[in-house]
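We begin with a single chain expressed as structure tokens, specifically the form predicted on its own.
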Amino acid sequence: MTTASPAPSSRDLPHPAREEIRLEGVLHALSDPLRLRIVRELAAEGVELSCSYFDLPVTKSTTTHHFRVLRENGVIRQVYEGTAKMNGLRRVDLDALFPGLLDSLLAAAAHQAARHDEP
């Protein structure tokens, strides 16, 4: 017997299937520092964490676009979660498709990190 998927709701946020992730939607959401920072830490935490977890220095409006950048190309999966949107790094897609890319450019971000003393 198989079980029919639950239909959609309201609630659920698109994202590219595997196949439809493109190299440069990676390198263009990983591009910005604040991005980069917030993947940086889902790949630290290795869990998924919703969007308050984050202290970002700029607006909600702003927070919710740059995450809205990193799920439409591909970068995180966002499921809501009762009333909290979690976040988690596509880590397994992104090392099939573009194998090292994700660890060669976090330790590349690290590196650049610990030169500027920055978090």
Contents of the next structure:
2 protein chains.
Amino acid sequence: MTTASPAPSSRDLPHPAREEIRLEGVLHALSDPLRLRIVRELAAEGVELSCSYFDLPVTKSTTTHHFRVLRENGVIRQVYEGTAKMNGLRRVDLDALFPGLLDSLLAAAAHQAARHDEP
Amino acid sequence: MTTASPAPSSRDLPHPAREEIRLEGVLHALSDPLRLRIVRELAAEGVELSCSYFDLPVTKSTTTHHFRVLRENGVIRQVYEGTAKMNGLRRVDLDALFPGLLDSLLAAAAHQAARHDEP
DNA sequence: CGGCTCGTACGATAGACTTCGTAGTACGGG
DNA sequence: CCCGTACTACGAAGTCTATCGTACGAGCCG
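May I ask for the structure of the form predicted in complex with another copy of the chain now, the form predicted on its own having been displayed?
Let us now look at the entire complex, which starts with that chain.
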């Protein structure tokens, strides 16, 4: 049977449970421009994206570090899929914990981007 | 005439203009538990409060440091009034820059406090 | 005036954060 | 099976942060 077994490639990454996510941690994770940018792209695309999708102005080591900060603070979920690691926003968890916060943050970031970065 | 001259005690503190306030800075300022707590009390009282109003578990030096971080990131406004320094939320500026964000953040903090800190 | 309170400034320290480079592991394709 | 790709782990360097202690300046009150 074509069981939809998630092929749990034995490479599991530690994620905080929903109740363990702390607001301070989320804010800290998003207070870095690079990480905020990652989250914005993730939210814009709406689907899971591989790390290499992002073209960040830092080395891969640093990229790994930033993705880990986002994961450890409960902002994103990371799952291996073959050689790629897919990243998805934990929108459901965040919305349950902090209703409306994520949307406000994304709107604020978009607002600011429209004011400064983009012409 | 009893001019409402603000008695500009010649001790003026540098504040960022509204347009200079950066989302990353605000998030960073609020990612510290002590500073988040200060902002929550400020929002709850709704009026300007002196530094000594807060009974924080750190020394006065550290308190000064945290208030400065909040001011330099545009979260609060500080004005001298005699020997006291009054602190007020820059709600108008923040609401203009990031509509709804402050309320979402305060609600999220209250939510979390209800879940963990308070019984 | 003398002292008190409020808050600052400065220096110091320990810890955390960001970034990198190198070396290594896991998966998939020829 | 060997190699390329994707990402990690570890160590190192530099910077930033949080905290403190002590010493100081600015107003208020007796």
